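What follows is a single chain, given as structure tokens, in the form predicted alone.
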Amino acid sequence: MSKTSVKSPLIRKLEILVRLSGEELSWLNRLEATTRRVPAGTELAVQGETFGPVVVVRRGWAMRFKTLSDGRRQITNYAIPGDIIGLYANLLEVADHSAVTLTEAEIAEFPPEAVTDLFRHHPKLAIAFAWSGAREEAVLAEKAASLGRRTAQERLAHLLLELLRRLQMVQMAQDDRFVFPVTQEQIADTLGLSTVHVNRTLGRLRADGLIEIDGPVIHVRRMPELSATADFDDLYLYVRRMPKGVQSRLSS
């Protein structure tokens, strides 16, 4: 099987929503044709600066974050394989957040104008891309609920379950195990906690038998109990097909 015939994580993610035609798959493969490997610490977007090309993460992890004037950092989300950075670069132009790779990564890059062409020529794909953007907004809304109302244990449990579910969607998790290449300091900057509090909370989840940690690998051992702890419901991740009414309007 050729490299281009293997479904990329982006295609796997979009196919959750809609069945893609051969033409649409070919267009996506062309969109991801220009790839490069980058080391950890590579800037993909810089807060306050003009966006460069749109980036698709194909392998590895990146993080999105906001930095305050005094250097304090809030990590807003993690970009995993299949995620897009700068999707609305042709509309917003200037990045309102930064993004940097956490690990060595493979990325695909394409000009922002390609998104405009997408909406003009491939409406079904355009809706799938809009769905991906809407899911990012939903993740941020859920993060706001965590920071405002959930306890430390609930926040951490919710984050782990969210990442596991997202990785499962693009076939990047092994059953209930996944590689979590994130330091305790970075977890702290994600959840609004101190590193000491993160360490204690991880220890509590392990002691309760809810998770196991083996180096960078997280194993969710008791999914129902961990979900109950976090009050986790993956509804906000929109793991479902496009409504039939929308599909019929697109095909009419």
Given for the second form:
Number of protein chains: 2
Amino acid sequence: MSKTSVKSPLIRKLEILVRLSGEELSWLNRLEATTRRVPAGTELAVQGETFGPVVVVRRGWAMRFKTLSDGRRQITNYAIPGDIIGLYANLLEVADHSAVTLTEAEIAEFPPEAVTDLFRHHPKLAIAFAWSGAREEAVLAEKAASLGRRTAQERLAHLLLELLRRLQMVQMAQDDRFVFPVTQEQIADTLGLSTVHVNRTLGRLRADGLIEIDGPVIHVRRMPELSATADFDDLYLYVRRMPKGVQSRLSS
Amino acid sequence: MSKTSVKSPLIRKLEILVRLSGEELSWLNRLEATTRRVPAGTELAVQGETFGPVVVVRRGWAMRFKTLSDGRRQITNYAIPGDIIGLYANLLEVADHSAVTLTEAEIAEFPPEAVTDLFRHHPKLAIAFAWSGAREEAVLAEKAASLGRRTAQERLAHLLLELLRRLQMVQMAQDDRFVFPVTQEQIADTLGLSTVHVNRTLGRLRADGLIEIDGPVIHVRRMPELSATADFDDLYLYVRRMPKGVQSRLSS
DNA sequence: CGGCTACTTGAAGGATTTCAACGTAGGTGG
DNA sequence: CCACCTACGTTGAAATCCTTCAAGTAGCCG
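Rather than the form predicted alone that you just supplied, could I have the structure of the form predicted together with the DNA?
Time for the whole complex; same chain goes first.
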């Protein structure tokens, strides 16, 4: 059982956007009340099959990916604590992508009626969830820009910086260091490259002293240079708070 | 001024998902009441500047794109009638991408408070809008799969099939033919290729008899072969209706 | 008719892939 | 406790898809 006295990563994330009332907080806490421990490799969704319940990651990593008919794979995003998988699953009969845990993880599952409940009775929360969805879309758009228009080195640098920033937002990265439980093959499927080339590109970033790798730990040594090579700007991560005007319109 | 007796593309799109009440319809009609004609090349959003009002495309095409600091460009999506640009603009201070009309277009602009209104007073509509956002995300995920894991020919075939399908949904494509007001350079920026290679790939699809091009009109000649080369499956376009259970939960 | 933009085609070059081989670490069973 | 096995990482060399450079054509508009 989880200690609900500590705010969950999801709540921390939503609070970046809006101030939550006591009632809203307790509704969210009820949602996340029943948590479950699952081992690495657990399938949270399978492309082509019906979606299960909505899943919130509380601890650990997962990946979301699409598979082409001949087996080629594209990882579209990584889910870290606070991220939601299949929020609008109810609206779809069949999943258009898969999701699998990369590490041992702790997850909470929403009952199917929670989403309609959310929209009917908690409009402010609904906006916060919609905002979170918009952020996911922005992350995907940035990934499209990487895949379409950035070189291998730029893509890799960009990915590392994005993850570092996102992990910082949920207090999972100190300084310039984070645990990255992903194989080079998975990085390749994220960046649209071959494993071999990921290996070489990683080697080059390391040789240039931009990063350091110690097992699963990535250490960004020269943030400015790395940001420059990646052309990284965290604007699309929606780090900023919601404009005041909207806040007040919502509360009134 | 627009004839509101005919259902707008946006309404038609939302009705694919949910049945709208008379009140909801009239609220939507009020939103789209004031339409505006703009020429091709009109900027609907500019990356790095503050978002303007929410824009709904009623007629014509627009494109959404990201620009890297050195000018490289990635077109992330095309907006066709019924599509919304910057729905969550209020939640952001600065636009993370640009949007420009590709043709002469007719657009409607929402007042900023419309979105909060939507969530507070029209939960069923809010879900429909959220679903529409989820669809956009799915389209982006599919684009990531194309950019990352498909060859030039597969990407191009996939793009054409996606647009055909989407245009059919708003009655803008008869049979296997549609108007595609996009230059080869823009196609290149969509598919992450060079203009030269787009030209050659287009030529090859034509030589193989899969498509025919007459000015801005694309004619898909052999749908099965084209679908096969693209590995196309319209699942991600959310063509299907919402499961019954959710419908009833929403209406009750 | 000049000038612009879009499209087309050839040839050379380059970023990345593929193929192949080897090293290493952790896990399992004899 | 060692042998084996599998997954992951690493490196070299050849092949390829795609880009870049270059030049030329076609259509459109003032």
